[in-house]
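Below, in structure tokens: the form predicted on its own, a single chain.
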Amino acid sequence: MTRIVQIGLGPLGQKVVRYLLERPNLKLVAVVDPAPDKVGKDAGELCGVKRLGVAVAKDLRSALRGRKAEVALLTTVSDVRRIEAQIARIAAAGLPIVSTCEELSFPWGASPAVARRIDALCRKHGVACVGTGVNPGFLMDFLPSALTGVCQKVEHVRVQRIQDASARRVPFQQKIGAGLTTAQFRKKKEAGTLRHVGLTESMQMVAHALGWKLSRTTESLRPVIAKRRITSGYAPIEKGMACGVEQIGHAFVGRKEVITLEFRAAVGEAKSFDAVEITGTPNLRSVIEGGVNGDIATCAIVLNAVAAIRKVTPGLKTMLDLPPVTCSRS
């Protein structure tokens, strides 16, 4: 049984804890969240389950006092610059790290200096660290990379992730701009606070897997506009308001586009699916009808990666570096 410390008890962290409690091979021994309304309270009660006898601590040192953990699950922020100091503290405690930080999934392209520092920190303390999730971490990067394993030649990779966000957690719906006017959407877009994080990292990961040296990447972002009143989300959305976001990433080798990633998440989206299309020898198209539920899948892959992160050498890893991550409960 692997002893776990959970760091970050927002909506995603709470769901990770609930899923962890169903795993006979994992044991929650400590929880960290500095929020004043959470410190000192029982983690189980905060997560909507039974009392666990594990009080939320304000920092890692307090959480581990008198307890021994073996792996840290880090569900806090999305950008590598903000998470670097958190990783430094966890690594210094000698704990391997599985994080949901989107930019950490493949930071070598967009944030190479930060990636090198995190890698050096982890090597210094003899631990491994990986950023993962459903996307980035699997659907738009690892999965298409793995599918090319049966190809003799690959010329282009296209991935589509189209999802109805009605069932997703409230912070996700807010992050994609559901319920905003077009003016509010534009303002948040300009501020950089409204977008799916990780599209560039996914393109970089696929390119790395295929040995492509990218000359440039681009991203476009626009609102998905409601054509009718929608009531299936966290709040009513009137016709003409934003109900979600569409982002498209393009990656080039020279002048040739080699990767196209299409992400659209909107409350009330008519059809959800995940599709990978590979142009090459042979041509391949793989479709997951109904799509993968992002919240369930992210929590699951984080827990499933626990066993894998303990088997690799120290340093900053990607999902491409880990042994197969499977749903093992032993």
Second form
There are 2 protein chains.
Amino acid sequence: MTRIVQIGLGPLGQKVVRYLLERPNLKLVAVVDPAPDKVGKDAGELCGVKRLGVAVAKDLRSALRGRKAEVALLTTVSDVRRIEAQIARIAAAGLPIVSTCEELSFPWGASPAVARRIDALCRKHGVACVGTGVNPGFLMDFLPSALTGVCQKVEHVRVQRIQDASARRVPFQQKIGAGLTTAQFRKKKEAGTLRHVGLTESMQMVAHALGWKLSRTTESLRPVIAKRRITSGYAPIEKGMACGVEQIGHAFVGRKEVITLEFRAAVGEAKSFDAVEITGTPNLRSVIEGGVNGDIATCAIVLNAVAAIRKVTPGLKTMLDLPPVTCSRS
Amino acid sequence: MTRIVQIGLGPLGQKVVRYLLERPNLKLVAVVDPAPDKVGKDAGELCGVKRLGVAVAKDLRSALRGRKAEVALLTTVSDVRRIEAQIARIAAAGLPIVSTCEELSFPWGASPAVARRIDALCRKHGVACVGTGVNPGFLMDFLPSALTGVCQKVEHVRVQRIQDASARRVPFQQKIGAGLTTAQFRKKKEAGTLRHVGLTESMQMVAHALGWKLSRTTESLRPVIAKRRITSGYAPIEKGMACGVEQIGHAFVGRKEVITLEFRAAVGEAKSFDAVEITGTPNLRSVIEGGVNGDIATCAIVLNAVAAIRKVTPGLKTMLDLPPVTCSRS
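Compare with the form predicted on its own: the form predicted together with a further copy of the same chain:
Every component of the complex follows; first up is the chain already shown.
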């Protein structure tokens, strides 16, 4: 039984708590969220489940008063710069950390100075820390890297995550820009709310796994335009409107493109799937039909990573440094 | 550059050497094989490539005279009992070991006493040791285990490795019993030469990854019978004859079947594929279309595991203890 403190009780943190309560090998002992409408309330009730007798604390110090935790789950921000101070406090409390912070999944490429500082403070306090999730953390980085384990040679890695958003929740369809005009889409793009965070981190992680020194990476984001009237979503989308978003990452060694990551979520997409395609010896194409449900998967992998983070030496880790994260309940 | 000693120069060991020579980060410094027709000959020439200036030695002691190696690759036997003494000598020389010994991939279930002894002697000499390969070692154990990383709950794991042997080498078609009468097949089965070794080890490894205590495992082996005349192989196979082999493993917790592994190789099989099917939250089906080429993959994963085996603490490891094995050339 591992004693857990959950830090961050937004929608994702709440789902992590609900999943945690199903696990016989994990015990929620404390919850932190500074939001005034949450502090002091029962964490279970806030998460829409039974009363747990665990009140949400405003900070880690008060959360751990009189309680002993063993691992911290950190589901707060996507930005590695903003998470540094949070990690500093948790590390100082001597707790290993599993976080959903996207940029933390592989900060060595884009933010090496921050990565070095986080690594140093984790080592100083003797704790390990990892950023994970379904993507980044698994589908576009860990999984293709692990699949190259049976390759003698790798020339190119392509990952596609294609999702038909027709049956997804309305907020998800809105989030990907379905039903917007191209002008509205552009505005939303500029506001930064459309962007999937982590594509660059995934490319850096794959490159690291293969020992490639990347010369550059690029990311593009564009609307998927409805080629006909689409009626499979929550509201009809006229021809010429945005029905979703496509984000593509390219990574190069010299002038040669070696990694291509494609993320597309659109209403009316023909089918959902996650595919890894390795060009090499041998060629290899692995497909997860229907795709992995991202909401379930991110919460699950965070909980599954608890056992792995306790097995490694102190420091900032990535999914390439941990033994394989598996769904163990013992 | 990691300095390698290759132990065992059968067909698999020879292919490992050929692949090793393509790797800029590995250097072959010594080769051991006690076969009188190999001792003293140039290892490169025996492997059908250029002269390497590395003579095959009769034992490890003479192989390492005046040479310093860093990792041993061990491709000799499938039986964990027979490999124990070999590991003892390599460990005493202070070398970490990557082996293709099928039973070594997860000996904790079927041969716990041998596993404990190997673990103890590796620890004593401060080296790590792992058994790996495409299967066991990857497709039916590591890969399904790693895929559960995104699951909140797992009820059942099924892995299928289905191969159309029509285009495979004649010895492979003969090995799987293609063209035999059912009586001839039975005789070959009793001789034990048909059996794929490692199904039980793979089931034990998956169970370990998921924290399941298995109550029992079973393995069955039967001929695949031609339902019509098959002409896609190296020789026609009449209706009613064996066209290949099917081996199925079942693992149970209590009375409930929790793992099913199906290995089928037959001439005229409709298509080749490797599939992992997880029943749980979420359900997940991952398919490698065309299947993984086993000959390439086993040699590749052994070489890819060299970096990983140097990163872990001493002892007998499994693929669940190593950081992900990837195709890195640096």
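Between two forms, the rigid core is defined as the largest C-alpha subset superposing within 1.5 Å. Numbering follows the first chain given and starts at 1. Predicted model only: the values in this text are computed from it and were never measured.
J.: Using a rigid core alignment, state whether the CA of T260 is displaced by 2 Å or more between these two forms.
T.: After core superposition, the C-alpha of T260 moves less than 2 Å between these two forms.
J.: Once you overlay the rigid core, does the Cα of E269 travel 2 Å or further between these two forms?
T.: E269: C-alpha displaced by 2 Å or more between these two forms.
J.: Using the rigid core as the reference frame, would you say A209 shifts its C-alpha by 2 Å or more between these two forms?
T.: The answer is no, as the C-alpha of A209 shifts between these two forms by less than 2 Å after core alignment.
J.: Look at the Cα of T231 between these two forms with the rigid core superposed and state its shift in Å.
T.: For T231, the alpha-carbon shift amounts to 8.0 Å.
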